[in-house]
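Consider the single chain below, provided in structure tokens and representing the form predicted on its own.
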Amino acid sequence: MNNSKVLKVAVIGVGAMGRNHVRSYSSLHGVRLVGVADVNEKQGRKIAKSYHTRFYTRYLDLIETEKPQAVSIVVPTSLHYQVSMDCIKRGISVLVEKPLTSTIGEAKKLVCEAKKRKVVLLAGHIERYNPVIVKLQKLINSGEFGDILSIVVKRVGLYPPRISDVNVVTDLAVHDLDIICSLLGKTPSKIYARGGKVLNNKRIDHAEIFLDFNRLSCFIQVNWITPVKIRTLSITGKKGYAEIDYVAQKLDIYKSNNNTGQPAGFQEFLSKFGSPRKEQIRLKGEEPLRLELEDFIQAVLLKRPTLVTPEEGVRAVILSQAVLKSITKNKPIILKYP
């Protein structure tokens, strides 16, 4: 990243997450941590000294006395409108870890305030900068696959200890929720999800989601349970097939062999559909959270819309809040958008 204004950047909240955009910002070109903040003290301040910055145990504190152009917010989401709006008031630029709020109407409420002052507001759905993402969107827009006919995503593993005020929808199912639309270029109209609660009796921990594009239908499979991390996503169209591992950032391509109809017979059937022609795309292996930073820092600095926009957050917490409503009374929902 190559500027030479150097902007003074902050985390607010430095968990398992929050640790990570510490060690990003530490390692990026054009920036200042000026400090970090989080009620834990202990852990607090052993991650400042880690990263030879300043702790505070109060955020109002840090933004007060180091007044950073650019802050992270990587605290538990009931937290994330009160913490965001206290910053962006103040006329910092925010990064604010996804969900943008818990609430739509406080998702609103931030981006009106963020444009009222002029500054960055990036809800961090970390996925859309994930190199396999970026490739199938482009893939995608020159027409790789013809006409789309359904997505179908898995995003499942065992229950993470650090989640403590959120169920697997938020979590986990809004990336997808927001990958998808991203994808596509469109909202669903409606939503039909089922859910519960199997090994953890507070929240939800797990969820089949149906989301009707009219002329095209996806699904998303979510949950806390299965005793393996997997995070795929496949999408099939006229002209061919792909498939994609978040993980290992590795695209699958498979092309149609079918191209006059019904075959003639058997031998014909399986040279028309016994080995379709695969290609693997190969990419660069980039984290996805130092690209996401990058564009936050560019976007702060050149004044520009960050990959991301504000309004996309906005459609995340919509859709997330769509799903629970539907699970919660066992029927689709007709979604209305502002």
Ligand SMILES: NC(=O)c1ccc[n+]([C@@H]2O[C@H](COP(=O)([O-])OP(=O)(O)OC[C@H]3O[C@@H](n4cnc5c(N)ncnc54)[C@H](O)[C@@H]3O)[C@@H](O)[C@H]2O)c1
Second form
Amino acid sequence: MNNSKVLKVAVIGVGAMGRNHVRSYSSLHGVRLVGVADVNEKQGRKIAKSYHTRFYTRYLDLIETEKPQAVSIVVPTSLHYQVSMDCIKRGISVLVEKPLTSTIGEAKKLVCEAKKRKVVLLAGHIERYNPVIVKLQKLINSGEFGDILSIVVKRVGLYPPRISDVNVVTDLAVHDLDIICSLLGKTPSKIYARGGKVLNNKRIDHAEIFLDFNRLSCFIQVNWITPVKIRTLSITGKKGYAEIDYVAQKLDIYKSNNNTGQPAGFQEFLSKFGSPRKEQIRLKGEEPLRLELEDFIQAVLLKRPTLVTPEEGVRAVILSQAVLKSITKNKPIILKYP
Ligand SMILES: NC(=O)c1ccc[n+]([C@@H]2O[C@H](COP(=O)([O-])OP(=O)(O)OC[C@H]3O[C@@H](n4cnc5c(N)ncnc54)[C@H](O)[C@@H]3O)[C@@H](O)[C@H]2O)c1
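Just the form predicted on its own so far, so send over the form predicted in complex with the named molecule.
The complete assembly is shown below, putting the previous chain first.
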């Protein structure tokens, strides 16, 4: 790539997730990692040394000194708004980890400011870049499953000790609220959710969420309780059924054999209903984070939109707030957005 097109990037917050951004940027063409910032000096210096870049304890010093054109913001969620705003106001494009912000008002303000300053604002909804979701989206759009009737999601596993400022809805369900709306190309009219604090009395650690899209329904189970990590999504349409495993990037598609009419006996029942046609799709295991960072960089360099729009970042915050409200008030929430 032409050297004049090399983009100066930086990472603010190099904890569990931020160090993955550092690793990915370091392996990408067309970017130069000019520095990292973290209030944890020992950890930050170690990461900076490993990746041959400069370290700052104050992110404002990093951006004023190194003048990056684009930054990844990977600090705790409660700080997303302030750090993003500080960067956007200085004309720097921002990839901020999901969720975009803690509140709807903050999310809208960030989008406004990014538009005003003509910079890229990308909320890190990483699952949208997962090759298995990209493939599923193409199949849905091509009518492979016919009209969609329902989507069921399971995103469960044990509590990660690093999480300190969020609950399971803001941290996990936000992925699925975004994915479901994106796959269907619409937003729910009503949300009803139950949840609570079972293993941790400080934050909601499980939620069961029902999304009403009028003629179709979706269900999301998220928790930090199930002793095994599961990340699956299944989709039922009039013409077929599919199951995906996000982590293994596996997609299994099932189509029924001709099942009209009453079977004459048990053998015919088995042949008609017992063995659907099955197609297994195995993807080559590309890292979603790398694909997300490539999209971000290309958007900044070529001034083109990102796969996840800023408005979709706001939508995910609106939906996760509605889920929390439904859990707290124990009643369905009618959505007025969009
Ligand atoms: N997309 C995903 O799948 C995914 C996965 C994990 C985390 N995340 C998101 O990434 C963000 C960070 O999560 P994490 O798990 O890496 O947390 P973490 O606690 O491991 O890392 C956060 C880092 O930010 C640093 N920090 C705090 N305040 C700072 C400040 N003012 N300036 C600079 N650095 C500061 C902390 O010292 C820490 O190193 C969260 O918003 C989380 O939702 C996203």
